[in-house]
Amino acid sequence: MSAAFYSHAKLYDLMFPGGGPAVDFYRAEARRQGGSVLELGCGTGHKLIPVAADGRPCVGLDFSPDMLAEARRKADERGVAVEWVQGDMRAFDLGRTFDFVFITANSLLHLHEAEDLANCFRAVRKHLAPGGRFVFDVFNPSVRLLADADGVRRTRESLSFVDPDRGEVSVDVEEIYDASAQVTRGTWHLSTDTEPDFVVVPLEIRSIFPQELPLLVSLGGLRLVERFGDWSGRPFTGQAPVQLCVCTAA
């Protein structure tokens, strides 16, 4: 689950600011189902956060402490009204259900066996009210960009950041893809100029090819009922740059 990845909260949150057509997206889809709101892998709340300001009332499930308690602290610091759960999106029982599940940005990717990803599907099967709708994105894996993952170290300028508290930080990550596996398994470095690799952590991600994805969403007793390239509604198509898919009970 790549834990540690995400015992750095707030330095997560600066190199993830977070915004922009995502958050969008979410919003208007809370809004359109209408009801209650559930976010798995809902991190610090970037998504969640918004979507509870609007009005709807909202439960958050997460893997990391670290995170949730971040995401506790933006909520109250807003003064928005949000449920924070740790657990796992694997194996959860809420005891309720809701309008609208979602899981964003690439968190699903986080459950490498089929079987978890399965069990995943199932528990959100289990916590959809009659006629609401499940949501998720994950990248499109590129072929080029997976066998460019060579286990040299590179710089991610787009990722740098300026921490208020040590300046400004450099974001290096060496990568391998694992093929057997289907799963990128990543080292991340955080450096500043005075304090090289204060931050090293591992980062394993899978990948969804787009035939297998309607298959793992059926194991768990859900149909995809629409899948997006892009979050202004674009159709799918295998140069698009993420899987944004909708799905209903089956």
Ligand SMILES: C[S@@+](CC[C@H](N)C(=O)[O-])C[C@H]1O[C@@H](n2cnc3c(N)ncnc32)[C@H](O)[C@@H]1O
Contents of the next structure:
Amino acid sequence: MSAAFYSHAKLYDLMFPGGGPAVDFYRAEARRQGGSVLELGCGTGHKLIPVAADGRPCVGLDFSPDMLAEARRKADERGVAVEWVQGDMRAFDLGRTFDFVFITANSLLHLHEAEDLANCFRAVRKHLAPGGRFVFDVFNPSVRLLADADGVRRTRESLSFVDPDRGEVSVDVEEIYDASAQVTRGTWHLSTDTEPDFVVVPLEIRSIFPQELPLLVSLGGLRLVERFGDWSGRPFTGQAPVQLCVCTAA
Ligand SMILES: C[S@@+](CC[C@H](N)C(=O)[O-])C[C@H]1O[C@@H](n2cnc3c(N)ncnc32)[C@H](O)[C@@H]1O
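Go ahead and give the structure of the form predicted together with this ligand, now that the form predicted on its own is out.
In what comes next, the whole complex appears, and the chain from above leads the way.
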């Protein structure tokens, strides 16, 4: 579940500042659907706080108390009402249904076993109101990129950031792809000039390949009705960066 990775919520937000087309996409989808919204794996609320700011009743569920605390702090600061719930997306019962449920930014890929994914989809189905829609995005696995995960530690220049307390922070990652599990097992190192490796945490992310995706969704009583390949709504192709999936009850 990579819990340690998400115990540094403020650093997470500095490394991944959010915003951009994914926020616009989910705001537009929530507006189009109307009604209540549930995000699973909501993190620090990058998408959910803007959706709630549009005046929709929103619930955000996440496993990490640290990510939720930061989400709550940011929503309160902006005067945005969201109900934050600590829970596991594989097994939760909120006792009500929602018109729009979403899981974004590869949060789903923290579930590695097919059974975990099926349990999550079953829980989503149970929380979907009649006529409701479930939307999620996961990356589209590139065999070339997976093969590049060779265990060598490399700096990710695009992820470096400035921490107001520490100064310039560089991010190094070493990854190995476990093909039988379809999981990329990584170790992330955060360093400053004076504090090398002040954070060292594992992060393990599954790949969901295009042909297995609709089958996994169907195990939860859901049906994949549309799959886009980017945030502008282009159809999904083999080269697309993401699988942006729209599902309804089966
Ligand atoms: C990559 S972050 C994405 C956060 C947010 N959706 C966003 O767009 O910024 C993944 C989130 O999924 C959460 N997560 C991982 N496994 C989970 C589980 N089994 N149940 C609930 N949340 C989980 C993590 O705690 C983390 O906050």
